[in-house]
Amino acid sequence: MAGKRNKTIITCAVTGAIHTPTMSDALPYTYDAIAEQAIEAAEAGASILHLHARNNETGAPSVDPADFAPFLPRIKQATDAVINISTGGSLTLSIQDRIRPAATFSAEMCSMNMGSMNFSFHPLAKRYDNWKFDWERDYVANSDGNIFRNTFKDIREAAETLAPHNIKFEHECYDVGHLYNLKFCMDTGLFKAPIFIQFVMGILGGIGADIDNLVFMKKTADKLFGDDYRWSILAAGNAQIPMATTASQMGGNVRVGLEDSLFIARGELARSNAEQVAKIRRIVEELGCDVATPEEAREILDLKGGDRVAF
């Protein structure tokens, strides 16, 4: 119900499948580090934790449920935060592989990418000479040849497979066309209101992170979904905090975390996910908004509850 709630939900994306361990020592990739940073982010004010997994030895992106199992129960026992499991995983994997963790653990939320795109981060390969793991350089450099596949068939398969779990989807829309894809899927009965949309901005291959584009995305979503949606913004790199600040003043929710940006200020690496959460919380509250608790987030997004997950 855009513009009609007075609580700002903070999501923290703790570790992603994009950034590599080389780029920042703060980026968690071991089971222990992911759990510790997720718990700290929740304590700092994140009501939703968006989680990827990594191989504990190599740091490589993983969709193996065995790589989620060591940290999910720890986070659940230590916090009341909503767990949102990624279905993005790796750009080269099938949708069946990518949705397996969400299905295995029956999380309250999971991401759902709403269109195929040239998702690339290959320019990062030129910024580093030394790499911690053997897989990193090629993984980053070769991303210019990958298409992040999310066809209508893929979206339907994911939605139908996960429907029995009553999982709320975080519909990640990287461009305006993805909003129209989502509208089509709603019209055909795949998703029901209220939906939760994440405007993803500043990723190479998607829409740029600037205020004009945010206003356009918001106006388009209003036209397509009326009062039947909630929304948030994810802005990559140095646009993270400025765009989140703007979105919070437009009635939106916000996402921060080391998956989206390794920095706390221009040229200054963040020391942790919690540092980013604390910064955006301070800004949001000083500008007159209240930050939602996990229970308030569950009510706003109509979630099934933390007692109905399988971890």
Ligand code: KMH
Contents of the next structure:
Amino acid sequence: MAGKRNKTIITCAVTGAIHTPTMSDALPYTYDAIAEQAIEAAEAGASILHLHARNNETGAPSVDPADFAPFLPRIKQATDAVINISTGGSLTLSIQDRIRPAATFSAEMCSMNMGSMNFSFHPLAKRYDNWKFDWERDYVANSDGNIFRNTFKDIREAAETLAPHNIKFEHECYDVGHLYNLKFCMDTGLFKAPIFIQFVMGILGGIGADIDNLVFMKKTADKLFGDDYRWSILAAGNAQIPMATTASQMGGNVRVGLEDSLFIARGELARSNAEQVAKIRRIVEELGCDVATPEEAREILDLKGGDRVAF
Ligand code: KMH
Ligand code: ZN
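Compare with the form predicted on its own: the form predicted in complex with this ligand:
Below, the chain from earlier opens the complete complex, with every other chain and molecule after it.
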């Protein structure tokens, strides 16, 4: 008798804002391009779409709900995918501003960054010269001096403001200490099981992307949360697909998308988000798992449902 195959949830982080300057023409930043690439990514097998917005004139990361409004309903009408709105926004914005889009649209899911860190990508400033927007060079170069602020107070305020919306959080944990922060918050009643943890690996300022570290993150999460959590991995840059492959074999879910890596293979730019989704889908299925549908993802993560959002 055939054994039951594991269901793997694919999240696609469609557009870059915090740490992904427009270094590839494939990276969508206009309303139309975000909608089109999000829909294609869902058709390719992503059951969750993690979305940021940009100001269409300046290209700058935006947390203005008016910059989400043009694409959210289009994506909802064309797909059944779960829409997950970023609360990361940009390194320089307050948590109150950053949670506004998720609250305004009462999203099914949103990100929740689980600690403060020097989230840095300043080395890119030396390696790249052909910036699409004026602000990008300084934003990138100055990231070595920026704190991505997510204090316990910020996390509590965000969780309490968003609580009436029954939003499931994608808890972005960039290092082992962030798992302990999350455990503290759970013990104080801020989040309810099953929580969904995104192990974020390979961001300068956080834990490196390698298998020993993944095992350590997973064992620590097992110890802290037992059966009360589901997990996924996001590895930045060239580590994206290799680490997602490993995680899927460990029973984890995976996140791909141009927000986290502009590449489809070492040194080769991806043509679209859907290309990355299709690649990880192929790998996951060939290695013996099934890709979760949006409905299955909703059941696994205990989500409120796509009909309970405000867009
Ligand atoms: N791209 C990730 C490393 C957020 O949107 O809240 C960071 C991120 C944060 O996704
Ligand atoms: Zn994001």
